[in-house]
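Next up is one chain by itself, shown in structure tokens, the form predicted alone.
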Amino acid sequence: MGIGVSGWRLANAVARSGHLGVVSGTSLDTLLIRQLQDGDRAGHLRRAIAAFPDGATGEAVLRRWWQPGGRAAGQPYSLLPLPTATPDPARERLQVLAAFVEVWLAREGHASDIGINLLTKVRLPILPTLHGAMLAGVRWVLMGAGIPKHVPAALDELAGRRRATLPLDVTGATTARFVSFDPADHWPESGPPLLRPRFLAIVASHALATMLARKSSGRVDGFVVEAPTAGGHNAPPRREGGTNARGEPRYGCDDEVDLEALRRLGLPFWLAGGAGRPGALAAAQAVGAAGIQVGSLFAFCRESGLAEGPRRAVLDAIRAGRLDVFTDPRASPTGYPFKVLRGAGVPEAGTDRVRCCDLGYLRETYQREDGGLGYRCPGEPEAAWVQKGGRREECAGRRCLCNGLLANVGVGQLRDGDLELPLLTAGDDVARVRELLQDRDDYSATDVVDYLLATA
């Protein structure tokens, strides 16, 4: 769903429906202090921060970031340093207390599981953001955009108060680099152990649940089967096939998983994409799934961190039909295919955006000639990333993802007095949020779950 869509509010209803209520783990340290800066009115994050176990980290980031009236007119949120490999412990403990507090929301006030979703390759902030998520009870941790083998054991330690290491991906690396996070380094009282969460990876092949049952460096609890007809993010085609005639990656017989390969290891697994509609559960259960996950028709929804304003006009392009879904290829500077809603009637962060990269959690990190660490994106100036050993035509058709998705939740940038624009995602069943706008004006999380238990 992208950035703050899948939040506590979200999940909490989710979770209070009887389901597994999943938060999105993406840039929730920038999505904390923006709405810090915008006031936090109703209250929920300093509530939220003052049940933090260390009082004096949540004290420190209230005086730092918490405008009591909310930003000026005109006034841009203060950022944060782009981050780096070099470690920042006040920026690991925003992390950790980021993340306890969308996890602490969203169990707030019910007994049932919350899980959390993160990006692999959004490596540098995992380790932190985990151990924040687990203080505060989270159940379920959900990982895919990359190969993350190496984090059950991360789960292990960190369940036990302990350092906690990853490796760093870093193109042209002549040695290994590592990330690390310990607790102790923060809170050299330690407490008692904490739940280590179940963990599933997301994957979109057989091939890799395969690799990853068998040579994580832990426990897998299972999978998540993703199509490439989900929103966001999706798997590149494992066979180069060209585009179709509106641009778009061709997938065929090649991506189809192998369910039954997939049910020989033994693990539970769940699907996907295109599996927002009636009968998709019992469908799946009949090939050996646990169950379904779905986002699109939830990222719609009353309870969705979606700004009203971009949220409002999707619901009226999908009434009018004229709601189009596109796989475009070039958007994400990550390189993989990346869904964009088009026909909202919501202006859309494009690629005549100015290009700027101030929060930098997309860069990818490579080796200096000199041996140390650098950090460059397709999505930044050209000349900044050419300077950086990019190639030039790999900046073609890039946008920021970073801005365009923080946007969507309400808390874009300010630029001489210009707003950031939205970029919205969705999958392809998003269309059948029509269904659920018979008769009435808007829907909320429990109308999705009704929707999807009701009878084909």
Ligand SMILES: Cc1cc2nc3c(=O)[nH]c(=O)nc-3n(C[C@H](O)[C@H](O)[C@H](O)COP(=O)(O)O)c2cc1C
The other form holds:
Amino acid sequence: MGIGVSGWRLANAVARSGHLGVVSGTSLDTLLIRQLQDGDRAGHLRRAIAAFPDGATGEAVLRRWWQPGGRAAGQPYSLLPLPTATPDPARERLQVLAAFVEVWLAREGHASDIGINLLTKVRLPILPTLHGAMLAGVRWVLMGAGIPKHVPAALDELAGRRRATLPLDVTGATTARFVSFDPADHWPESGPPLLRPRFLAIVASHALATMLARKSSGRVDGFVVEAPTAGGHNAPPRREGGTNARGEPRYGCDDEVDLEALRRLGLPFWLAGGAGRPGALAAAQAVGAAGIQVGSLFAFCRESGLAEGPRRAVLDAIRAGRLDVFTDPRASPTGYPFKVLRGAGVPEAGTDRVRCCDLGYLRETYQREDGGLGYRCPGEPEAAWVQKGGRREECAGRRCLCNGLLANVGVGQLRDGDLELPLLTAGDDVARVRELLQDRDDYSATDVVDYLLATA
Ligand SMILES: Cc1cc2nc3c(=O)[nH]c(=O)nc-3n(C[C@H](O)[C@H](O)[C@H](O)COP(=O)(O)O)c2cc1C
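With the form predicted alone already on screen, would you show the form predicted together with the named molecule?
Every component of the complex follows; first up is the chain already shown.
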């Protein structure tokens, strides 16, 4: 769960309980440099950086970003340049290191597997992030938010420490474009081959699963089948069905996954979305699934990366029965529906935020008239978006997910003295946390596992 919600602490705790802990791989470079600017007081990041195979890379990152005493009052975070497709060796090394740190800490102190989740749409950091995760021994890679058809072959190449390539989606492109990453450009002394993690594609339809099983560039090891009740982003409805009275996308029978068709593919699959309740695992296994993937219940537990203030506010609101989950068809610049958690009384990054695009992870790459590449996001200032050829209507209702999600995990930017506001998300079933809490005022990842394994 991104950005940083399923961070290394949560994944580590889930793995210790004997299940698969998955770290979010989104925006790890910014997350690392912000935590370093905040001082890394407990020293966890520096401990992981010291374990990175190339000491010079770790030292360069610490020299540039670590502020031993943290930021001065009122000091905003220093930023990375906006990401582009032009190769930037220092940034690539930072991305490799950041993914290494996250997976290394998630794996520390136990022998269970750790996975990493990446968004296919956020294309530019994928290859260095995968390489860093593999250097730290990641065993599973889970990717949705797009069609990750080319990732399996990239994993094969990276396992051999060879150049890996992915197509770059460019709106209006007249020629095919690619991004590539070659570990040897950074570390010519090649080490032994790395373990090739198993690859799970996150899908919302059996048609996509079938296509991926048959036409991917290499081995797909299984699927996570995510229902539109899941937290975070959702796949849009397959058939345009308008919105319900609350303005949420309307899903219909076309959106139900044909599990029989999925079973025929002969690959394991896990069910996600609304599976966070006792009995759901057995029910999933009864229809042929290998297991379940649960997010919302873990997102608000003690080990979650969520900042303590919003996390506590959500727990209070759950106890008071005040929470509401709204599937916002417009909020995300990706164009995918995004679940927004309301009612916790946490001031929220809304559409009235003064627009400013300074992180740029969700920018769309487009071909400019001069043939070069341009980058734009419907969440950036409207005039800039329109000047880059975007349609003004596209901007309506868009929020800045990059800044909002970083604020969720306590590393929001200070802008003219004001903190960027959070944008909380959870699945439709988040209210089940109440049942799990019983009369406690907090709970752990192990409590979630116990709750899920309790007899229905
Ligand atoms: C706070 C939050 C953030 C999430 N972020 C991501 C993400 O970055 N990538 C992703 O593939 N899924 C993400 N998800 C979805 C989860 O990985 C999982 O599939 C989902 O939460 C399962 O359904 P549930 O919410 O009903 O438990 C997120 C879910 C939550 C609650």
